[in-house]
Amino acid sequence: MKVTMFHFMPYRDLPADFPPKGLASAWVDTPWWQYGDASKVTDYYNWSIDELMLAAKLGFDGVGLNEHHQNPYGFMCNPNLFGATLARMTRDQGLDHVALVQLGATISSCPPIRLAEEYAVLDCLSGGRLIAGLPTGLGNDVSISNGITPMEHRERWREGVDLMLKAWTAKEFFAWNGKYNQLPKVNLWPRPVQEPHPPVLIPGAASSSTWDYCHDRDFPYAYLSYFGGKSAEQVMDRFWARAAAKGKDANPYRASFLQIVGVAETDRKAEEEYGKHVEYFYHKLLHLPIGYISPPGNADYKSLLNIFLSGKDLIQISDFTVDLKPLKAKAMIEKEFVVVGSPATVRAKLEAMAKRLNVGHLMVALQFGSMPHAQAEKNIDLFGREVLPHLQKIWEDQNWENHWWPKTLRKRGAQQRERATA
C-alpha cells in the first residue's frame, strides 16, 4: 500500500469560544483582522513544510498537500507553491522515493492551462514525481470564494480536465474553443517528464458521477471523508460497485482515502493528547453549513438522485449534516471519526479499513488541529517508525499492479523501509 502524508495547514491557534454565537461559518466568514496573525502564519507555513519533510525522510511513498481559500481550516491557497519547495527539498537530500500529491489545484476556477504548465513544472523540478490531483472542489472554494456559478462547477470541470490532458500529450499546435476556454493556440512549455502524462487522481466526496467519471477514464478515486472507515463503507461500497458494474476489476489501487490519525505509547495517552485537537478540527474548523459545501446547483441531477436513494447515513456522513459540536474527543474516537491509540492500536484499525474499504492508497493526516508543531513531530515519528512499515506491506502477497503512482516509484525497496524503522 502506499501510504501518503497529507496536511490541511491549518490554522492552530482560534481562540478557545471560537465560533462565537452568530458566525455563520470558518469559512469566508471568519475576520481575519479579528483572529489571524500574519507572524504566527509565518511559523505556521514553516511547520507544515517541515513536518512534510520529516515525512518523507521516515519513509512515507508521498507526500500531500491540496488547496482551499479564504478559511483557517487549510490556507493553502496555491498548493503549487509548497509542492515546488518539497520538490527542491526532497531531491536536495536525497528523498527522490517520494511522490509529490497534488491533490489539487481547483480547476473550475483557475484557467485551466495555467494548471497544466504549473503542473508540468513540479514533474519536472522533481525529476517525473508528480501526482496531479484534479478535484471538482468544494462549492465555498470555487462559487462563494471564486465567483463561479454553481450549475457551470461541474461542467467547468470536465472541460478543464480535457483541455490540460491534450496540452500535456498534443504533438502539434491546437486551438481550443471550449464552453468556457478559448485558446487561439496551445503549445504548452514546459512538458511533464512522465509519459504521456502525470498519474491523474480525482478526489470528491459521495457523486455517483464522479465515480462513473473515473471509472470511464480508468482515474483513480480518492475519497476525502472526515469521518473514518466505518462511515466510508457505503460510498466505498457503492464506488466498487458501480466499478463492476462497468467491467473494472476490483484493483485497490484504483482508490485513496484519506484517514485524520494520532498515535502515543497507549491508547489512554493517545486519547489525552490528542483530544482537544480532535475537537478543534471538527467544532471550530469544520464550521459551516452545507450549502457552503455544496450550494444550490452544484450537484448533477444524477448525483442528488444517487445520494436520495442511498439512505439517510450516507447522506448524513457525506454531506456534513451531522452536527458535531456536540461530540467530544471520546466519542469521535470510539465512532472512529478519528484514528487515535497506540501503534498496535492504529496498526490494526488502518489495516482493517484499508481491506475492508479495498483501498490501495492511505492518505493520513498527522498535524490536525491546533496540534502544536512538537506533537506533530512526535506523531509523525512514532506512525513512521511503528505503524508505516506494517502498512506498506498490505497488498504486497496479491498481484495488483498499481498503474497509478509514478512509474519509477512504484517498485519500493528495502532501502526505503529501512528508513522508517532506522
Contents of the next structure:
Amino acid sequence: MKVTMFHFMPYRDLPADFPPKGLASAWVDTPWWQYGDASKVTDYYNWSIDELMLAAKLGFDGVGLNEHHQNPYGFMCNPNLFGATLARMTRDQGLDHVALVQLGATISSCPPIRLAEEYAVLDCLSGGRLIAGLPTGLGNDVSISNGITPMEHRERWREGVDLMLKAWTAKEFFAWNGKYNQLPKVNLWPRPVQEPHPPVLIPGAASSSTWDYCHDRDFPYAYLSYFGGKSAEQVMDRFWARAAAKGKDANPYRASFLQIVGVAETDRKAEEEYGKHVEYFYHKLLHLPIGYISPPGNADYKSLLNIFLSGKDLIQISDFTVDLKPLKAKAMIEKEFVVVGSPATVRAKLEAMAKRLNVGHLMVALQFGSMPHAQAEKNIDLFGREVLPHLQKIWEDQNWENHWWPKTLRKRGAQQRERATA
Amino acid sequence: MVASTIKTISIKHCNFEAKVKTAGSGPPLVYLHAAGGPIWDPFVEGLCGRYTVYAPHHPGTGETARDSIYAVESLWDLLLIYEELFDALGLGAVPVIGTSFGGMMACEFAAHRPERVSKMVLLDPVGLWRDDAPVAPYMLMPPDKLVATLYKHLDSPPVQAALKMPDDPKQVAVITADLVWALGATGKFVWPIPDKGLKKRLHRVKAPTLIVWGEDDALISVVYAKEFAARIPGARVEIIEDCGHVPQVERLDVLEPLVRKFLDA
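Having seen the form predicted on its own, could you give me the form predicted together with its partner chain?
Let us now look at the entire complex, which starts with that chain.
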C-alpha cells in the first residue's frame, strides 16, 4: 500500500469557547480580525512543511496537500505554493522517493489552463513525482469564497479537467472553445515530465456520479470522509460494485482513503494525548452548514430529490450521520471516526480497514486540529517507525499494478524503503 | 379557485419548452414569479377576475423540465426566451407584474423591449446593489432563517397559510427539492451579487411603473425603492407599513387596491 502523510494546515489556536453561540459556520463566517494572528500562521505554515518533510524522511510514499478558503480548518489557498516548496526540499535532501499528492487545486474557481501549467511546473521541478488531484471542490470554496455560480460548478469542473488533459497531451496547437474557457492557441510550456501526463486522482464525498466518472476514464478515486473505515464500508462497497458493473477489475490502487490517526505508546495514553485535538477538529473546524457546502444549484435535481425523499440531508449522504457537537473524543475513537491508539492497535485497525475497503492508497492526517508541532512530530515519528512499514507491505503479495502512481516510484519495495530510512 | 391551464410553447432559443400558467378572463397581464418558483396565491387569483393572467415558469421551475435551465447560459438568453414567448402568446403591449426575482426580470424585459410593457408593477424587486444595504444572502440561508427573513409576522394566518406543507412526506420532499432547485435556477442570474447591470438599463423603461415595498423588508431593504424609482422615468413608490418582503401575502388588503387603482388609471 502507498501511504501519504496528508496535511490540512489548520489554525491551531482557536479559543476554547469557539464557535461562539450564533456563529453559523467556522468557514466563511469566522472573522479573521477577531480570531486570526498572522504571526501564528507564520509558525503554522513552517511547522506544517517541517511535519511533511519529517514524514518524507521517515519513508512515507507521499506528502499530500489541498486547497480551501476563508476558514480555520485549513487555509492553503493554492496547494501548489506548498507543493513547489516540498518538491524542492525533498529533492535537496535526496528524498526522491516521495510523491507529491496534490489533492488538489480547485479547478472550477481558477483558470484550468493556469492549473495545467502549475501542475506541469511541479512535475518538472520534482522530476516526475506529481500526482495531480482534480477535485470538484466544496460549494463554499467555489461559490462563496470565489463567487462561481453554484449551477456552473460541476460543468466548469468537467470542462476544466478536459482542457487540462488536452493541454498536457496535445501534440499540436489547438484552440479551446468551451462554455467557460475560450483560448485562441494552446501550447503549454512546460509540459509535465510524466508521459502522457501525471497520474490523476479524483477526490469525492460518496457521490455515485463521481464514481462513474472515475470508472469511465480509469481514474482513481479518493474517498474523503471524516467518519472512519466503518462508515466508509457501505460507500466503498458501492464504489466497487459500480466498478464491477462497468467491467473494471478490483485493483485496490483504484481507491484512496483518508484517515485521521493518532499514535502513542499505549491506547490509554493515545486517548489522553489526542482527545482534545480530535474534539477541536470535529467540534470547531467541521462547523460547516449544509447550505454552505452545497448552495442551491450545486447538487443536481435528481440528487436533491433522492436526498429529500430518503429523508437524509446532504451531510448525511456524506456520512455525517450524527450531530458531532455532543460527541466526545472517546466516542469518536470508539466509532473509529479517528484511529487513535498504540502502534499495535493502529496497525491492526488500519490494516483491517485497508483490506475491508480494498484501498491501495491510504492518506493519514497525523497533525489535526489544535495539535502542537512537537506532538505532531511525535505522532509522525511513531507512525513512521512502528506503523508505516507494516502498512506498506499490504497488497505487495498481490500482483496488482499501480497505474495511478508516478512510474519511477511504483516499484519501490520493502528493501529500498529500509535502505532509504536506515 | 379559478380554472387554469398550463400552456406549452416551444421556444427556438435554447430549445426551451416553455410552460405558462394561464387563467382568468379579460385583457392579458403577465405575472413573473419570485426566486422560490411559481406560486399561485390569492393575489394572483384576484387578478384573474379582471385579466387573463399569463404566468410563465422560469426555466427549471414549475412545470418546465428541471434540466432545461442548463441551456440558458446568460441573462441575454433568458430575455430572448421571454421575447419569443411574448410573440408566441400574441402579447402586444401588456401590463407586467413581477415579484422579487420576477421584479428584476420584469425590469430587464421592460428595458430590453420597452414597447412590449404597457404598465409595470414591481413588488420588492431584486436587481440593484448598495454596499451600505446589502441584499440578504437568501440562497445561503437555512430554511428557518429564510422564512424569518421573508416575513415580518411569521405567526400571522396568511403567512402560516403560505407556508403550509401537505401531510404526505413524499409531497413535502418534492416541494423542498423544487424550492432548492428554483433558488439555484434563478440564482444563475443573480449569484453572487444581484447587480448584473440593470442600473445601466433601467432608463430605457417606458412603462408607467408602480414600485411597492414592504417597509420592513429584511431581504431587500426598503431603501432600494428609491434606487429603482430614481432610475425608472416617472416611477411611483408605495411603501406598505408593517410588512416584510412579500406584501402579496402579508398585506394583501393594502396591496390589492393599490395595484387595482394603478392598473385602472
